[in-house]
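The chain below stands alone, shown as structure tokens; this is the form predicted alone.
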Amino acid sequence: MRELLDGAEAITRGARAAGCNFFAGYPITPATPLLLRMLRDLPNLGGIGIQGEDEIASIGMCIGAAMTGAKAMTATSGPGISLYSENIGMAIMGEVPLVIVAVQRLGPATGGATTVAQGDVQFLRWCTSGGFPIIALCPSSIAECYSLTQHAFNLAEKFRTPVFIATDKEMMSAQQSVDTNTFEHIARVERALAPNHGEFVSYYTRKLADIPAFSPIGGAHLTRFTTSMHDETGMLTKKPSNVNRTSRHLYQKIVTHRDELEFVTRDMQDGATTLIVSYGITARSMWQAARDARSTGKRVSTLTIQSLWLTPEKSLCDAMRGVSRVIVPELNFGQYRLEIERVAYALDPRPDVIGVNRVDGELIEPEEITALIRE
């Protein structure tokens, strides 16, 4: 069935399909449409939708709800991520399953509240203290808004960690005719619960990369939650061996599962010496540029990245081998190009990595990309 949808509606439907039953947020352009639709839908489905008094309260409500067993989501934009920052760290430390939709706009500060940008890519990666790894998915189409939202919930549940959906003003608010029958329906991953009977230790794992079983606050067991370094029982500790284990566990439980976190779409052409890599709304300009170049006989490959963080290093290496030029279009000063240059550094021969960048609130034109494609 064809429908006229925008990204906000597709993410809302994806969240419902994933079993989301709690949403809290505070109005901020361009994330507000998602807040309004979750407030519209969740109460009718037996869930809870709340407009918090501010951003800090909203993410706090989501953390509390998630720790009682809810599947929680919130949404905001750049300044809101600034306010979320401390609580994002708390969610990482407390191992809270949570989905955070970050709708990028031109910044800094109020910037261009109604203007498209992709300037928060590195901000999301390093948005809280400690440097611990995060997971961020990035849709490039309405269909991916639906499917990647389901993946985001599954990853949050599986790894007990906040997962970002990094999108932008244009993806959130521009309507498009789509065939919803082609949307991908993802099997749900449910949280691994501790048995009701028997001993329960809040943060016990046999190996560093294991995920601790979950017991909801208010449920069958005594459950401790703290934003401080803690031992496996959840008690605050400064004992170096315990601190070291908790730190390495928070790192290893994500990095060890790197292969499960790579989401990309490859469109490779035999003999191509140029590869274009992009993500989000800018990937659409990349796709058109590739079609235009191929129509004139040029060979070019494309790689669309859906998982910004962790960086899909294996997929990038595979795609870059044998090409001499990598073009990276993005709506910032070249934030993700830095990652691609880092990955390319290990290749021999090493391809040139060239950026196509706009920060004037306009989308990148396909012609700006095709001008850089070699034969």
Second form
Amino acid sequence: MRELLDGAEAITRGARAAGCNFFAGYPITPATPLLLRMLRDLPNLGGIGIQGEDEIASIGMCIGAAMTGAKAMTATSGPGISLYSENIGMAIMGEVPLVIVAVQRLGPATGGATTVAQGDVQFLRWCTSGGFPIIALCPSSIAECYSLTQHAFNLAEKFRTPVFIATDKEMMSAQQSVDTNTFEHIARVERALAPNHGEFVSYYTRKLADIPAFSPIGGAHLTRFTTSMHDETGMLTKKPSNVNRTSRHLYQKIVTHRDELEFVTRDMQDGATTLIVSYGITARSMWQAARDARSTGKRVSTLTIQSLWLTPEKSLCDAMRGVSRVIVPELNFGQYRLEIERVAYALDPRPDVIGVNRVDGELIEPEEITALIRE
Amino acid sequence: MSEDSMIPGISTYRFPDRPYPFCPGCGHTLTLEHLNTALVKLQLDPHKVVLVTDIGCVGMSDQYFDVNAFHGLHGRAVTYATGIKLVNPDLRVIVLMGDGGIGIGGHHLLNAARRNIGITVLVFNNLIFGMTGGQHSVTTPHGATTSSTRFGNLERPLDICKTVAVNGASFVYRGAAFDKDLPDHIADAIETPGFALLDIWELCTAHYVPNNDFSKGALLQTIQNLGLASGILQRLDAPELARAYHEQFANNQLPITQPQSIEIKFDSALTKTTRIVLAGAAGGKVKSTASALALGGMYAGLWATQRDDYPVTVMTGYSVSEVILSREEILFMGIAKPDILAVLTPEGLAQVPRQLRAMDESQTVYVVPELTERIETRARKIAFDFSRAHPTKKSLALMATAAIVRHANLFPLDALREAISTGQSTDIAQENLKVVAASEFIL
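Next, give the form predicted together with the partner chain, keeping in mind that what was shown is the form predicted alone.
So here's everything in the complex, that chain up top.
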């Protein structure tokens, strides 16, 4: 079916398809369309949508709801992520499944509210204290807004952790003609529930990287949730062996599964010595640049990254092997280029990594990229 | 009889082998024992009880009770409690927080009272930060000595009860941890359907007592000196938010918005990708016109994108929309060099000088007559003729766009009419179809 859709609508539909039944948010440009659509749709589906008194309350309500069994989502922009920060840490510590849509706008602080940017990429990675892993997916098309939202819920449920959908003003609000028949429907992954009978220990895992079974507040078992460093029963602890186990569990439960977390699209051309790597709205500049370059006989490969965090190291290594230069267009001062350089460092010979960067609120023109493609 | 009261015989909700961790003489121990007595009195199913604790000494409290426990961030306990209650209105959600939590999270408290969410907040109010070393809090009395007010507190204390009462709390109580009847009041609060708060004054024997020569008598005297009322201060019967929410939507179902399927009904003669910019003013229906243009292109079998640019203001300033129509899938949505630029208002003109400079002779600027002289470009300039049709501020963008569709032969005008008829409500569509009809007189 052909439709004219924006990313906000596709993310809303993706959330519905994933079984989202709780949304709390606070109005902020350019994330507001998601608040409005989720508040419009959820009550009709038996879910709950509420506008919090601020960002902190909104994510707090989501966390309370998620631990009572809901599939929760919230959406905000950079200033709101600042306010979410402490609660994101709590969601990591307490093992809360939660989807957070981060709709980037330009600049620090209030910045440019209606202006596109990708300046929060590293901010999302290191958005809270402690230095623990975070998962962030990044759609470059309307179809991916739909599919990656479903993946985000699945990963949040499976790993009991907050998952970002990192997007931007243009992906959220620009409309595109799409064929929704080609949209990918992802099988739902539900939270692993504790059996109704037998002993339940809130944070028990047999192996370090396992995910604790879940029992909702008000369900069959008494549950214990905590934002503090805890033992497997959810009781506060300072005992080094307990602290070590919990810390390593929170790290390992994500990192051990890093192969499952790599989402990329490869468009490789035989004999190409230039690779372009990009993500989100800027991937579209890259795609156009590759189309234009190839139409003039130049050879070039592209790698579109949908899973910004964890860094898809394996896919990046594979794609960079044998190329002499890697072009990384992004709407910031080169934040993700740092990751590409880090991964490229392990390669021999090591390709040159070149950034194409804009921070003026305009999209990167395909010509700015094609100018750097040599052969 | 409620369902909760049908599970008999619970003699304590405490873990029997786990003594409280508080300082000798700390009010927290007393208040928690009163809470336990209240729970025993109510005989609630422990599975239906959630203790949501804040940060500070009181934040440890949930670990001593054999009920559901949720220990959250400083000041935010009320937000978690709200989320829990919204999802499961049958739960008894009891928040345990200190005066420190009231200070950092006061905003949430105001809003919980205003919403009348059915949670019970016990404020363990010992007038000071205990855990972090005796700093003053929002309830520290004027003149009190604390580690952060060495020469006496210059600030005045917050009246927690009045604050939540004036904002609509269903149940408000002030008392002290020594009050023998406190368990009854806590039980009363838990049984209240709406938002309930108990401001329970306590002694902090580690910090407030030694620094202020404080005692039980002095505490009660301080309440009096500050002119604070005690006892049950408010009892209102207002709808509780979680149940009100579920009832509202049980009775009012909106249909889920159905997607609008675009069937190809027309042909377009367009051969090359065409980038169109509409530069107008906010309130001039630029965005909805651009949507009709994109949809019209789709009805004629084209791929389309629409990007909008606007300032943070709403009904003033510029509104610029960009539409790309193409025979192939559109990858890049930016337009540095438009094929067609419609200059509709001075606000719009001010936004497009770079595009005007970039355009060449193969491209066209369509412009309202009064701005013709202000356009500097190599592109072909065509002025609209408003001598036979007179667009209003609200119809200008659509009339101009319809004229351009015909003049530039983008696609059949019927495709634009189809987009308007299917994409807009009947009344608006009727008006807009008249505007489209009038467009033949302006180019």
